[in-house]
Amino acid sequence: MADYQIITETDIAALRRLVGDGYVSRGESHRELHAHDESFHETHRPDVVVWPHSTADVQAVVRLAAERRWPVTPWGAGSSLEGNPIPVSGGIVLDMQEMNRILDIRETDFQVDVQAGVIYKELNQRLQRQGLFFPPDPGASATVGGMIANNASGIRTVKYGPTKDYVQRLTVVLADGRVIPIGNRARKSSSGYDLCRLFTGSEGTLGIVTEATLRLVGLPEKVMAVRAAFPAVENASQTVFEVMSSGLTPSAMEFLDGAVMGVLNRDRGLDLEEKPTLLMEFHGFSEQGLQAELELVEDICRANGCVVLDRGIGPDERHRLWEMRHLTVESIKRVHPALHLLIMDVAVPLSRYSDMVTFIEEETRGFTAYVFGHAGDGNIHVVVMDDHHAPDRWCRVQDLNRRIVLQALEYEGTCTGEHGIGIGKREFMRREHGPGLDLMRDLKSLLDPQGILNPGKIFPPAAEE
């Protein structure tokens, strides 16, 4: 752990200075709030909070703290699950919320330059105006700067891609104080390194987005959706693998236990068939073309062994299902309202989805359990409730954490298809990329010498590994 500095009453009239009055707060109710994100990791305070508005802002927060050495921690809106935005080490946390404009929309180039702390659901409200839309969907209202940061993906990641692809520029703040712009706004380029690749996914562990350019795609003219109901979890696995391999383009396609359609049952006041499920969206230009998708879906989950298929759901129905889906981590805590979540999160090759999901619900026998995720590309999650202040049974739950990720790696697949890693996934970094983790631990130390920028975060510590 990096040797830092204590910030002195003395350095939070410096910071007033830098970004005014009103925007550093060292209260307890705003350190406590910027202490834990959505999971079950342990708080830690900041020592300060403070609110950038602009690029030149947290510039000079960072500059003044790589002269102090004080660890920095970019904060989008808390929603992480895996402790990424936690100031573990204290230090200041760059709330990033403030910094919340639209910049530019390009209508003619199919981009929008944002500030890092615009909602992505409020910028796509923005972006219906035009026709266009935002694809990556987390479900949490997440900031732009929060999802490049964790290279966040959702629902539409099969048809559309996680957030690293729609990412064409980026203003960067690095540990020593500079402002580096990255990319351009060509749709393609062959020109040096992937710098807005390198910055996207690192959690803010080599330097702080401030300004995007994103790509954008036009809203769909058609979208239909459709509904299906299996007797076993293997006979919806195989329908995933047989849509996707038959060529097919699910904008969507959701896998939900029994159990989690049992939750919502109960929570939502709904009367769903308590099976595994399959949740599917297909977007296109003509009604008849997706006809015709929706006959070859019908097909595969009629010769599968589907019990209930609802196809070409209306608008209102369909909106209805994706909030439903959305809300399910929700239902599932409203349903057990004295125990504590976590929520696990890996992805598999889609030959051994089927396989993963089997190995999940045998392991998960015993435990409150419920499985689901964007089954169209191999992630999976799994949320387990217990007692977090009973320390066996919650060393139970983080063993069987630990076997379902091996496992997924066992499988060639990743510890986390879409949380990032934060604190929680740490201990299996060395395990999925061998020599690669000291690269990354070269790419830190070149970027952040000090290592001021969310420390803790990723690397497991040299006695873990």
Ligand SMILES: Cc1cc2nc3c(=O)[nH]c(=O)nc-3n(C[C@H](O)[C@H](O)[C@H](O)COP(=O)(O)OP(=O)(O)OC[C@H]3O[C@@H](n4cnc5c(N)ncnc54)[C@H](O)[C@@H]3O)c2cc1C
The other form holds:
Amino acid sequence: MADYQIITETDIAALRRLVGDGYVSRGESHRELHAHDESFHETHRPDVVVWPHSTADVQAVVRLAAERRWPVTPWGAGSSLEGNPIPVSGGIVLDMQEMNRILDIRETDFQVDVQAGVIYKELNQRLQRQGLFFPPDPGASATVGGMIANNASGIRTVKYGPTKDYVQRLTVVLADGRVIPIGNRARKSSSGYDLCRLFTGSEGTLGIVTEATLRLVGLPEKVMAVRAAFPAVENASQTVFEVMSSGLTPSAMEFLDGAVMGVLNRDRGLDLEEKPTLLMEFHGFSEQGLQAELELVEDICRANGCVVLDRGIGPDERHRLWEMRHLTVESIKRVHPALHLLIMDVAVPLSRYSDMVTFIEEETRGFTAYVFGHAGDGNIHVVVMDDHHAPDRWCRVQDLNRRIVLQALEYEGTCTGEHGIGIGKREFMRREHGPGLDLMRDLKSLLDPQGILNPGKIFPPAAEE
Ligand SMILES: Cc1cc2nc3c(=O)[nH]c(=O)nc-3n(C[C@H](O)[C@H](O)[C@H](O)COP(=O)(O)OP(=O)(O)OC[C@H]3O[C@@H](n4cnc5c(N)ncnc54)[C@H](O)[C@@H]3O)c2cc1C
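Form predicted alone done, so how does the form predicted in complex with the named molecule look?
Following is the full complex, with the preceding chain placed first.
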């Protein structure tokens, strides 16, 4: 690990001069708030939290950090699930929440310019007036910068794609303090290396995103929502495959196992069938068009033995369905208040989805486990609830996580569909990327030779490879 310098009181005074007195804190509560994300990973406090207001503020802080060799970890909303923003080497946490301005909505270009600290849900509320939206939807109250850094995705990715498909331009502060504008406003370009995609998914290890131009999409005219319950996981998986290959383009295709449905019933006072369930959404131009799609969806579901099919067209139906899905993790937590959670995240090719879910169901026997995910993308989550403070029990949970990831890699999938590597998935990087990992290390050394940006993430410690 790089040799970092200590931040002294004189340094704190220098930081205050750069960004303003009230925007630098060494207080216990601020440091504690920035010591953990939403995961179980060990907490680490930063030495100081800084809230910049502009690209110039970020540049000034990073320049000083580069000069003094202090670690700098950017921070969005801290909603990550793999320890991605935990400042494992201390130093500065650069909290982007004050950089939360929507700078320009360019309706006719289908683009919006934002500062990195904008919360995507607030952005979408604002864009509604223009009939536009930014589709990646991770559910939690994430910032645009955090979504770009983790290449986040969500329930609508099956139709609209992940965050990386929406990054048109970026302003990035590099580890030496240079400010680099990247990208352009054209809808297509084959001009040189695709630097927007290099920084997307880099988890704050290559540069700090201060502003972004995002692509937007028109809000759909009509929306149809379908809930279908099946006797077994295989029937639901086969339905996913047939819907996806039928020419239909669902805008969401979510799988929830029977245990998740049970939790939703208990926590939310519902009365739903506690069986493997698919939640689907379709976007269209007219009700007639959606009705025709609905008939095809119904045929496929019934041919696969669906036992319940609940459907409706319109915003209320849609809201009912997605509220249930978005609150799944909260409901699981509430039903097991004394236990801690580990959310696993893998993705496999669609042809392996059924095998992967079956493998998970077998491996999770004897655990308090819930399986759900973005089935249309081959993305599966397993939430296991257990006692984090009982080392042997928690080791068992981590072993389970390992087995599930290794199986996903065996199926030529990935160790993370959307949560990123952070600390939790570093150990799988070599296995997934082989010599590609060395190239990633070379890029990191080129852009951040002192290793000051979000140290300890993505790359496994050499001794553990
Ligand atoms: C209940 C729950 C459900 C979730 N569901 C999903 C889901 O469906 N799909 C999904 O993709 N994720 C999901 N997540 C994970 C998380 O919400 C996303 O990864 C989100 O994008 C993180 O954004 P954030 O603003 O909280 O970033 P943070 O967690 O603060 O940071 C994420 C990473 O980005 C870096 N970073 C932050 N801002 C910047 C910046 N401006 N420049 C450079 N680097 C930066 C940080 O250093 C860190 O490495 C879920 C989380 C929770 C708690």
